[in-house]
Structure formats: structure tokens, C-alpha cells
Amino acid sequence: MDAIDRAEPGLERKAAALRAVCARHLGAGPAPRVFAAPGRVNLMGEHVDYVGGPVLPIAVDRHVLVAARPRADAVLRVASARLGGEERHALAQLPAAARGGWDDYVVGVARAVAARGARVRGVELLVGGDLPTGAGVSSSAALCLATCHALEAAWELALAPAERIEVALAAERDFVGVPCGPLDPSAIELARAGHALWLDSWSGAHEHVPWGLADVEVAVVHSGVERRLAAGAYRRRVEECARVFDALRAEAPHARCLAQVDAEALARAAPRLDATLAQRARHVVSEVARTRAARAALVAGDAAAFGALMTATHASLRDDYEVSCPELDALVAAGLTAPGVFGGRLVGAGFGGCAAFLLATGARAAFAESVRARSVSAPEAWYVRAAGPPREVA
């Protein structure tokens, strides 16, 4: 295992570890520049960003790192310090569609950055970091944004944060084909250390909300189940939400997206809705209300109220949106038995991946013991802080 695969406490140490293995993966060459993008945990507002709802994520202090150095030829070379192997693409003939490889996100970003007038030239990238993949903490968006920053530097282009978010979305939506919303790249690119991000997914308006929960931290625990089945189910949920919004338009003529439909309109339409579509709409409508209440709790410093809303979200994701799994349910239930734990829920698309918990800073030992004793696996918790945005690491 390369040193970069071990979680280092500081970003500079992570970058130094990636530089140290660069020659092993890429061969001799000039010293690379290293760019880092954090992962994210969406505390509230799950599965509502692609229907125009509000979200409340934090960026976390685990990262995808990309080391970049120039090449003399017109080739994009991509290697992984974690997976091994590499891919090479002629810059004049980048693949026009995803091929199912781990480098699809990088190629998608390269195409989107090149389309913005970059001075495209040969470059080789080494991907590393300590952000888990397939865990629901947005490793794909972090890879897209770390790559975007690296290619901007290599190709002498300066993009605004909104443009980088568009590049990441173009890579995921248009190239890879995941019908995702703006949550993940926005949470990462717009992050501010010590703050949560309030984002209106419909308008794009955002605000940095100070972390107002004193002596409270976020624990992230992997369920032991990778999200292998999430992509197809995610796409079905997007399609179901589009169908139910069409069915609700008559009851909510002023709504421009499903997240703007209120509970009263849903109640009027419920008797004529397909049962599954009614469940999906019920999750969206209730999650929008919970997310607004969670923002108020964060501002007020009310950890108990915030945690209760997180737990209610897990129940909604499990029962109405049906994106949980037995392992996640067992993990959340186990964590909630510990004293000092205010709430917990699955994070990300679901069907595996991680759960996040809100707990008092002195509750780590009791929390870890509860999780080990009662959940289906014996996972290790990692404790995260609200981190800052992507940057070059000296």
C-alpha cells in the first residue's frame, strides 16, 4: 500500500506522500504540482438537489489529490496511486463517450475544460488521496474538481467557481451519464472551513452558515457495503420524481420543481397518485421542510433538534424513498443507542456507503463501542471537520 493511502492528519502531508510515489507510478520527471479537493457529507437535504430543493452539506477533511506535471507530447496520461494501472489518451482524440473505466471522470473533465478555450498540451496526472470511494462522500465530484484545478494550471486557464461546478457536472452528467444534481460539486467548490453550505438547488443561491454547534462533531462510518447497485436505482428515483411532478402540476400551478410543491398540494393529489410515486413525493416534501428546520437549529446551536431531524431523514429515506439497506439501518440503529449521540442517517445516494452521526465531542468511546457491538460489521469511525475548498497544496 502506498503511503498516500494512509490517512494523514494534514493536507500538506498527504501531498508530500503523493509526490513521494509519483516517480514510481509515472517515472522520472519534473516535480509535480499537487491539487486537492475535499469530500463532502450532506447533513440534510438528501435526494432533493436534483428536484430543486435546499441542501445543507459540509466539505470534509479527507481529500482526492491529483499530482500534475507536463509532457512533451499531446497526450493525457492518467495513473492511480490507489488502484494501480494507467490510461493514455491523445488530446486531439479524447473519447467521445464514457467507456466504463475509472478514468472516465478525468476524461470528462478534460473535455469540458478544453471546450472553454484552454491551451491544451500534454499532461500526466497521478490520482491519490484518502477519501473513500463508493461511500457516499462524493469521491467522484472531488476527483472532477481536483482534476479541473490541475488542468486549469497546466493549460493556463482561470475559471470561476461557478464554471468549475459546471465542468464537474458536465463530466458526471453528460460524459459519464449520472443524472446528478448540483449538490456535490457545489458543496466542494464553494466550501468554507468551519461552515456548512446552504444551497438553493433551484436558483443556485448559497450562503455559508457558521458551524454553531459547540462541542459537537460529525462521525462518518462505512456500512461495509459498497454502492454497486446505486447508479441504476438513482436514475429510477430521478425519473420517478419527474413523473410525480407532472402529476402534481395541477395542484401546485406555481411550483417550478418538485421541491416547491407544498404538503397541502401533495395531500390533495395523494388519492390519485401511484403508491410508489406518492412515497417519493412525500420524502421530497418532508425533506425540504426538515432541511429548513435544520438550518434554523444550526444557527440556534441546537444539536438535539438538528440530530432528531437527521434521524427523521433516515427513516424517510428508508421507508418513503427506499434507498437504504439492512446494513445501513443496523449501523444507524446501533449508533443511536450510544449516549451523547444526537442523531444519524445514511448519506449520499444510499444502497450502501456511509452513515453520518452528530455527537458530543466526549462521546467517541461510547459511540464506537455501540457501533462495534450492535452493527452487522465492525467498522471504524472517522471524525470530520468542516473543511475548505479545493486548492493547490505547496
The other form holds:
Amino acid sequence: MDAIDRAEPGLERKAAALRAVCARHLGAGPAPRVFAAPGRVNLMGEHVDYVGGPVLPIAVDRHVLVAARPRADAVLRVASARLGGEERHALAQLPAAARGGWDDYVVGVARAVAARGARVRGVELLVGGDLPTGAGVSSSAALCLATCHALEAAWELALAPAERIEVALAAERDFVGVPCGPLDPSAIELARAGHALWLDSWSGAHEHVPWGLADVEVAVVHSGVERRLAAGAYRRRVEECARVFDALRAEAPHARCLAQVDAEALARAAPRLDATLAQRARHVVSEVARTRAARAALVAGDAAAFGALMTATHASLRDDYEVSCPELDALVAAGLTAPGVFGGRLVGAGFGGCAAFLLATGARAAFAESVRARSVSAPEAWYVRAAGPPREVA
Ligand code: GLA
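Now that we've seen the form predicted on its own, could you pull up the form predicted together with alpha-D-galactopyranose?
Next comes the full complex, this chain leading.
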């Protein structure tokens, strides 16, 4: 992987493209300031962040961009360069609840930033960028963080990274109402170019792990399935995890969250657990172990071991956690047949969206060919680098 990409020259081009359409979407006005936040691919630690487990994501070099200009009135105006729509809200009366629109995340962030004592005043935002939505690469957290950085600049507030993560979580959990864990905003806000992030979701402790896999890169491929039913199913998984943790407490008195339950305690309790709940716990407990092993493989530069763990995670998400779908399974199976591919799995919440693969840099052509030949939707592969955190783009 050509991992160190500190300057991210492509980002300047993306910002220039957004600036160029600003007048078309917002009308004449002052030159905007542009802020960018990357997406993320979670390499390991899937569906364990909301139960206190470790995660190992990278930020990727596709971004949500937000161009911001001041307004004379006390209005928050939000337009989308991709969708073409626009919304206006009086800053004194921002909606108190999500309305199911694409700007819910922006409003949720505006409320959370305002609540932190910002000098709130009129602002207009144009949202753009090249990060796909609904693909499992965290476009909603990227939108929240690009918006947060833009509003901090407009409203003269300087938040610390941990506060921005809280703002993004407030927007997503409290305002939009998805009971997600800290993975997505942490992966983005704490990203370091050329590194994966190791985050303990229970304590919040994190470290940057250098990308130690020489001549190895990550490919992301869309399954062609939009994640439509994901929100309800995601909420059910969160509830099932809470129930199974309650059922396991007696066997694991030292565990403060499901991710801290060990395999022996789970094995002792398994015979009296509901079968579905036992499967959910088995995914969590095994994924925690795989994520620790993957970190060791990354440090050791062992791509084969890392890839095998990714593939095992896919099986666990498919069979025990039941968040895959036939198209994702077919895509992963297709990618794994190519020489030079070390492993692959669905990424993000599942139920559609993307799969990620670990492959030798020389394996691109064979990989792309086998994915195209064997999967349903003839998808394009996208090769990602471990990108840096959100920033203003000059
Ligand atoms: C979504 C959520 C994250 C995490 C992943 C699954 O992306 O927003 O908090 O739970 O699913 O690992």
C-alpha cells in the first residue's frame, strides 16, 4: 500500500471542484471555506464497538466535503451538490427531532455544536465530495465531522477531537436515533495517514498502528446492494447483545461489557442460552480475539495471517451475526479466488454495501477480473490508502 499520503493532493482538486459549483447551488457570495472528512474502512472489529470491543479501522482517501459561507441572517442553509436539494432552518428554532431528510445529520451537528457555547450566526453549507453513501464506508459520520469542522470555523469555536467525536455521536445517536458505537467518528477524527487506528471502544484508549504490510493494499468493492433495511436490523443486534450480556453476567462476573466476556465463560453458559443470542455472543467473543490477532499480524507484517482473519470475520458475520446478504457472500467468494488476495469480508454494518479485500499490489488485474466475472453486478474496485483526518482544504 502506498500508505503515506500526507499531502493528499487529490483533496485540493476535490475542493476546487466544489468551489466551482458553489455559486450555482448557493448563488453569488463570498468565497467559501472548504472542509473535508474521509470515509473509513474498518479492517477488523466489526459489530463490536457498541459492546465495548476493540476496532481496527483506516480512514480512506474518499471524502465528504463541506463548503461554508457566512450569511447576514440567522439562518442555517444546507444544500447538496450531489442530490441537488436544499433546506433552510432558523438558527433560533432548529428542528428538535430528525425528519428523515438527508440534512438531519447536519442539523444534529449544528444543535450539538451550538450547545457547546458557539457564537451561532447565519451560515450556508454546500455538501459534496466523492465518498459513496449507504456503502458501509461511513458517509454519515464523515458528513457529521466535515460539518462540525465547518461550523467550528464559522462560529468561532475550537473543539478537541474527543469533543468532535461526541458531537458526531450526539447527531447520529440522539438526533437521528441510530444506536451506533464510537467506531465511525473515531476512525475519521483520530485518523493518521499511513496508519490504522486501534481503539478500545470500552475505555476510549487508542493508538496508531503503522501500516506494516509491504506491497499490500486494500480494495473496496460495492456489492450493488443498498443498505435499505439496515437501521432496524442494526438496532435488533444492539438489543440482542444487551440481552445476551445480561444472560452471561453470572458466568462472567468481571466483564463490564459483552466484549469482555471470555470464550470459556461463553462455552459454560451456551447450553442454557437462546440459540440466536448464543450466536450473537459467539460472533462478538470470536471477533474480539480475531481483532487482537489482526493487530499483531499488522505489526508483524504478516499479510497472510491478517487476510485469513478478515475472511474468518466474514464467515462469523454471515453465519453467527447474520448481517450479510447473498450478493456480499458472492462478492467475497469471487474476490478470494484471485491469486494474491489474502482475505476479504463485508465492511461496516452489513446488509449490503461494500466488501474489503487485502491483496498484493501486483494482484489488481487478476482480482478485478475475478470479481467482475463471478459477481452479480460487475462492480468497480476502489483501491484505498490509509488517509489522514478531517481538515480545511485551502
Ligand atoms: C455502523 C455503526 C458503527 C459500527 C458498525 C459495525 O457503521 O455506525 O458504530 O457498529 O456499523 O461495526
